[in-house]
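One chain is shown next in structure tokens, namely the form predicted on its own.
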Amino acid sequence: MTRKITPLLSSLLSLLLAIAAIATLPAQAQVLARPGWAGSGVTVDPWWKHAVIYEIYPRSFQDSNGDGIGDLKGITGRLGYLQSLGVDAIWLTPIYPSPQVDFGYDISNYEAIDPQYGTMDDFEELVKEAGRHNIRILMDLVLNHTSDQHPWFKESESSLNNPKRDWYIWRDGKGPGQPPNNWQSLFGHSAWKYDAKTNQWYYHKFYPQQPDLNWRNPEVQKAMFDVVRFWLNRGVAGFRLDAIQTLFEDPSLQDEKLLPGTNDYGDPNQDDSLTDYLPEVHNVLRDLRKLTNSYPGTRVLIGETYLNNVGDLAKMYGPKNDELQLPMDTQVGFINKLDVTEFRERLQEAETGLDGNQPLLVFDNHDNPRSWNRYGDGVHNEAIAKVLATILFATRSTALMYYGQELGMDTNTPTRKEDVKDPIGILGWPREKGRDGERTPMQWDESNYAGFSTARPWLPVPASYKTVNVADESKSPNSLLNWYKQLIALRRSNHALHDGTNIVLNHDSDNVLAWIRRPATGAAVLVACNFSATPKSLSFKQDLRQNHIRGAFLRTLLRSDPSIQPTMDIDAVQLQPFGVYIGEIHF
């Protein structure tokens, strides 16, 4: 006798042969494994395209020892934060042995953790606990240079015939004292440096201390291939690549072309077109991406990529989905003002322009000012970081955010040039302050340094600290922090928000940046953010005929002005200045 399977009997029997499957794996592949929730049913999706992804700098988070240096213990004591908060993942920035000359980023050894974070049975803890929270690891791994420390550089640099030599790029200068080439560091001045044992260059594209890797060297990809097993083995869930446009350089060594002006350190402007973003890069991308596929459980490659157009952006992707799946997409979230007609053309090439592929929007990371003060007026900062935080978290896109961010922490940047910790601040005042105000300590609550830790602070904690804190801003219905835990929440918990096609706006009203979350089944849903200090009044009525879709009022998800009411016709959208609205299209 045949039975007749029900739609709910069959999403049933699929939900148990999944657990059955993931039961089969490894324990630390069972964690990275686990499907996400949609709404009410499971998602066929890999965990990391609807993904809140969390960036932690360790040193700022959580002092668990009292030396005002935040750590790994640390963290995992608040992982229970970040489960509340609704994150998925956590990127740490790097926690590997390091003489902090660029605080982690020069690596000594990649295979081991620096002891003012802690030790591996740290980490181990911190994986497992947070598994034990829904939250995935993700670690900092820097291919492109290594510290001038690390081993291989003390080989390399010994002599003209060491194995090692070739591991990292070796020239003549072109005279007595002359540099190969005009090149130039990002950090300022030349990216070479004179080495008098061996009579030859180094190339550093970053501070003279992280001298770069030759990537043509096939034992560089092997070794540092090594080091992603490694860690792939003690169960991240992925990596975030840095400097990854960086791997090669021309090998003619021919100058630079110059640009007009001077940078921050007072060097004439190139266009970075012989040492940035070259075609080899895609190369090791694939063979990454290749390896990375061949561990159990779903592990993601998230590149820090600094493009200059969506066609550049596309194509880290790679031809056939086998290269970064979320390739950073910092032309959204660094526009730096609140210009609408830009918004709408970033987001429609984020939608357009990436072949179907998943967006990675970001507005902070540890080495720019926070976007609290980059869009903020000083007056309704708190509002403006509401309508950010809309567009990070309604559109199609995964979401890194900052830890922070959240709160609403500003840039405490330093004011006297002997405050300042940062390497790059130290050469480059007045006009380059460094990246010290955006990497001050996590703010917890209001007791002594912000609840960090129960010693002064490797870096001040703004005054702000005082309101701007966890405990506060948990109680307050209105905050900012509660702001994030709803959309988040309901980015998880709407089919709409959740997974549906991004229809951006071309909407008639100045300042007002608008767009349509459409499912395949079930209510579109409709967001506006007003992007001035002036309330509106809209209808959308032309805007949903134009894409075909009926409706005639708005059921409220979510709304930064408390006195909106649970509906709304779609003629009469009230928006207060800086405002945003959330609502299901209803007929």
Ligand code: NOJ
The other form holds:
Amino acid sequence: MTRKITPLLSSLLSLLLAIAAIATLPAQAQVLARPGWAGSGVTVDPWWKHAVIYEIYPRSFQDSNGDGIGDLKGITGRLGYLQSLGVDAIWLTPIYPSPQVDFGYDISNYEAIDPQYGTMDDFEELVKEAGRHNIRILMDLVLNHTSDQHPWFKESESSLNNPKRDWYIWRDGKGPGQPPNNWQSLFGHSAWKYDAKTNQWYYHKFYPQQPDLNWRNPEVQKAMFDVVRFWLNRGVAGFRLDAIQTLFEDPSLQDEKLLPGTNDYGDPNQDDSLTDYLPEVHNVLRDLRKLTNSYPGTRVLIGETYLNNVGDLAKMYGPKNDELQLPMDTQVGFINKLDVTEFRERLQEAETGLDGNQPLLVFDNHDNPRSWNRYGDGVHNEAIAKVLATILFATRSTALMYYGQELGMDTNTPTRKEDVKDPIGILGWPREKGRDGERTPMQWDESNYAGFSTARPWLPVPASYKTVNVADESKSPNSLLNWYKQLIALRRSNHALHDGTNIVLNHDSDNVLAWIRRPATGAAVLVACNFSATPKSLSFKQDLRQNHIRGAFLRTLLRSDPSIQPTMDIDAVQLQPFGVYIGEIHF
Ligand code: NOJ
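The form predicted in complex with the ligand, contrasted with the form predicted on its own above:
Starting with the chain above, the whole complex follows.
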């Protein structure tokens, strides 16, 4: 039951309670609740629980030195923009020295900065300046593999009895010219590469230039945990753990089971159960969490988790919430079609299937075609993008977004093989065209190269940049960018959207995805998204009754249809094609 209390009084009360609670906390915990940071929903929750985390692909965000490649100084120069958007943390994809075969995911030195992106001083400046903008920095931690140019691998490959031989996975072949088993790389063909010097094969889940580390060797864990300390000591707020599911392989080295059909590289499909998500991963995650927990302030561990079901995802948090704080929930964001039942069920699972843990929703990243294209119908793309943003920011979730998502940037997939930069696109052409399309330069304005660089960028800017850019969209009140800003601000300032439980409603037959955010005290909020091109007028009276919420009308907080009135009858909520309505429930 909602109590009879006005929203203003309720906000004031929660603010006073929160201040009283904070005053009794030790100094370290107090840092978490920054003044003005969480609006009326000031709580003592760790920062990441309500955060908007913004993924930057540094190569493509902002070039400051005119070489066509983005860099750290470029990012520092754009912190004002990120703060105005409402970003709490930036996840930087790898900026370490690298031969750049996999654009940074092949690391040759974990404790330095690639000169293409700048210097350690530039990094320290970025952390400091970001702090001034209330933005934290998260690093990408690639534990599964190194570059084949990393000194560890150079030593390892040098001889059969080098002390680092066992840091990687070396095995004899089955016979002359035959790899140890049928395991396949996620990036195509055999996962084993032959080394003539030592007449053995090494295992690589990804490119041959990315040999897998042997996580069964304790020295590997020790060396990598030193890397973790190195960056924590430099003030990073946590890590996104790359390819965390594939740290271990089954020691039996048996063949993987074959499945029907072939993949994009023409290889037979395999079930991957001997090389993906082995239970040993959890031991490493627990040790890592202990390490990050031992540092002051709350450091966060985000997982690159592509799991098939909510049960496996739940395990990533650890039985005692002692593993990842935020494994990526790809169940919701990668449905890839506006199917209202699927969305409702997946959101409901995030409520009931994660043992009360915080979901981390994500629709876009540097490995997948942009949601603009995956969900857009070619006619209502902007309205659909507003629907997706509403799901991302107005459900009970930490939000992970990708640069340019807030603008509606297009996936600019190469049309000719000779233009492809991402090696999987070259190997897999034409079925797999690679990931260049979602990594194009950030679109800042309509000047040459979209304001990203003065030189020709490493990837072409999509033609849409003339209108889809920060400068233009900032000026237009109904732009996607302004929708993002308003949603993020609302999620921060509105008590229900900040702290409320999430009650997912069933309006599947109306093709409307709707939910209620219900705070412990004060007004609940209704969110409704039309999943169709047909306008709707819906009653939510029944939903309120079922959930014991009193309400007769809604006070409009945000809506995609600018003509909607400041209040609306609970019996007749109007939704435009792919329209969104967010209103506070009153009686
Ligand atoms: C996942 C990263 O997101 C992707 O870009 C990379 O290619 C692989 N892991 C290998 O590190």
